[in-house]
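Listed next as structure tokens is one chain, alone, in the form predicted alone.
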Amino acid sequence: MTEQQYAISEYPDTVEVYTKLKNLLAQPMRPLRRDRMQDYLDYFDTRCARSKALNDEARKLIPGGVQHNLAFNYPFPIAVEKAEGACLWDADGNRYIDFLQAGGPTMLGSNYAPVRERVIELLQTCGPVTGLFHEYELKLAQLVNRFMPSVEMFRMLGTGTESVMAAIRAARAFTKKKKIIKVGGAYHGWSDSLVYGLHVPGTGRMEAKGIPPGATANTQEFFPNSLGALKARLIFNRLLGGTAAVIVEPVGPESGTRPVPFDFNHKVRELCDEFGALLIFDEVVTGFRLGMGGAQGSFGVKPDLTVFGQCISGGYPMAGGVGGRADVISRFAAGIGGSGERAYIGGTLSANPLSCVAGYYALLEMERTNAPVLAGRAGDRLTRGLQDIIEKYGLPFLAFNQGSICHLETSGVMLLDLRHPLRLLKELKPRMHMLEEMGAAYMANGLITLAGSRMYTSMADTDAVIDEALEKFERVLSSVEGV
């Protein structure tokens, strides 16, 4: 194999990050102007009038209207009916610039006809689903095998969630340990145990309602960026039994929101060998996108396990898995040849014949295209363009990415936490409201973003692509109160 490039062209300083994000929060907020944000309005009351008309058909049947999180976008979701390569059109036929690319998977572009000509071959043969073994599983996980060699066996579930549950089940059977800590404000999924100091840091239950407290009183957080509190936490859990496994999103809460030193999983992964605890990182969304090695292919760091979402279907539907050391991994019961000392896990859709033919044939592509450096690319090119927008007009906005991965930081909300209580009270519904505004204004534009503040590049996104999009933030941050 040939030697792996990566995405991150230059790694984001951390420290001048932070100072600009506290000066961020130390101002006060810049919304949009009023007159400029009921433009952006009524473009949804004269545009979307078929969106509107459906969600307002569909909040009879489904709660809030939708059915999943990232399509709740204010002042209501819109309705896609086609997907192509960078863009998205909606049901009233408005094209938008996709940087949602659905949560992060689709590194090639929407809707990718090599991978989809290959899907269609499958269901005009197998089907989606039998419930047996496929050639494409092995293929699959040989594939993940070679780009991430510390994937030494590898378990294909539905869905993120339920991967990073059957981690945790599994170190727990591994280590005999109970105690699991993470990243405080880091999403890790909507299991039980890991709704726990949700994207808010030291929040810990205030998210888990409906969830038995027993559920997470073996969850711990700490704050992040806190060596020094996650090496506490560890030495107080020795006293307890131990601790199972520390888990982190390698590039730091909510998709490298709140980034991390290039240095830190180094550090992370020297605590856990001291402590006897296994080292989980959470690839959902860097895993491939970051490179086909992933984050720990970029940061040199080789996890215990490692957690995929739908990055390893390319995009396509019920797919999700966790892989790692043979030992450990080795511990998840396969049917009834389970023991006691293994960890049950199922899923009737996992490995699924249409998912592992997908993944199979997207990662072949994404290599042979580069698409993950390809991506890094147009998301150096977008965040430098956007950085000259916010000097332009003097704002005290702030962008940087991770490769793909890019932030636009400009209400800061995602930066609260509760070491300031107060300010999180006073300040959490407005910022969060101002960035809303922002999400709206954005696609009002043409240009969809995750919740106004990440955005994710792929392959499909060229230059024209991005300088059409800088034209369109223009406009947006332009009409900023203060402008």
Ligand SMILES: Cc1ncc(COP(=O)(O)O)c(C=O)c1O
The other form holds:
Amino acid sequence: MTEQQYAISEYPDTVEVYTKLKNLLAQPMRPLRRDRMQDYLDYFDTRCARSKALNDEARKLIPGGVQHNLAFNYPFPIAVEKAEGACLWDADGNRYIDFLQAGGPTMLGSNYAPVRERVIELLQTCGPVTGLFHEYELKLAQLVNRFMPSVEMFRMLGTGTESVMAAIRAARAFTKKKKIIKVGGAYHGWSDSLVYGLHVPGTGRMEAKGIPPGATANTQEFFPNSLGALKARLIFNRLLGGTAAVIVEPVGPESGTRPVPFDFNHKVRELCDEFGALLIFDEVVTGFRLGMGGAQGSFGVKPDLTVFGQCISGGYPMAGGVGGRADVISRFAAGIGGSGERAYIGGTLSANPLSCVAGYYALLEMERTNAPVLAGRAGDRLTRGLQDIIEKYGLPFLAFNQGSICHLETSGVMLLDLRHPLRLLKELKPRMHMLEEMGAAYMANGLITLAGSRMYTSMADTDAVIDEALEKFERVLSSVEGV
Ligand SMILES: Cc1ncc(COP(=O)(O)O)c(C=O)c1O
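Switch from the form predicted alone to the form predicted in complex with the named molecule and print that structure.
Below, the chain from earlier opens the complete complex, with every other chain and molecule after it.
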């Protein structure tokens, strides 16, 4: 195999990032001017009538009016009708540059024809699912193993959430230990044991409505980047029977919103080795986005287990999987019977031919086109442009990126945590609302972001697309109060 290339051209200076983020939080908020915000809200009333009508109907049948957490946008979700390359079109015909990228997987751009054609071909011969083995399962597993040699064996599942559950089950079955340690604020899906310390570090069970305390009794969190706190937990757990695994998002919680220093994952690896815990990389977003070798290749760290999500099928449905050390993953051996050693997992639609063919050709195309690196360059251009705009208007905001994962922090809400509980209580809601407004303003200007602060770029984001996006961002950012 030729040498892998990676998407991060220059690793962010995390000391500088945190200094600027602290500075952002220390200042009063700088929302958009009220008159301009009203113009942006008017856009939704006047130009998104069909989306609004559909959402009004949907609210009667769908809780909250949308099925997908990421689709819930202020003031109401737009209904998307067409997706192609770098753009989406809504039900009223408005065009948007799409930096949501379905939450990350569409590295080739939306609805990429060469993959779509392979999927249609397969549908015509065997349909989407048979419940039996298909050659593309093998081809996809071989490909993942080629890109990420740490994945000695691969078990495909339906979602990232399921795959995290499976990784944890395997880790517990293998190590015969119970405790799982995660980073506060990180997202690893919505399984009972991982809705813990979600979004805001230190909040433990705050979001765990409907989840019995027993389900999270063996889940622990530590503050982002605090290796001392991780070590303390590992030492303490040793007295309680030990830690089965440490699970991390390798660029930091919430896809690097709180970025890790470059050597963080190396140090976590060392601690896992010292305490006999498995290291799980949750590469649901970073896998193939930071390069075909994933974050593990980019950082040069070998996890014991890797969790995959949407990326494994190039954004086609039923996408997840867990791979890693053969002695751990072989605990999932399917089939009737069993030795009592088996960690039970399943999934009627897991590894269906449609997902496997889509994943196989999406990954091949990403390798052929060098999509992760091209998307990373687009991320660099977008981030540099945003930094220029921030400087030009003297804003306290911050833009940084890890390749094609770009962050634009304007309200600082994602950086609040329980270490400052009074500030958290007082500022969470207003800072969250400011972010919602920013997201709405970007959308009214033809830009779709993830919750108003994160942008994923793809291979389809040419220089012309990024420059057009920057003009739109400038229009919004120049209408911030006090400019
Ligand atoms: C890092 C990470 N882990 C796990 C998940 C859960 O994946 P899924 O939504 O497929 O269940 C996500 C979802 O975006 C994620 O970003």
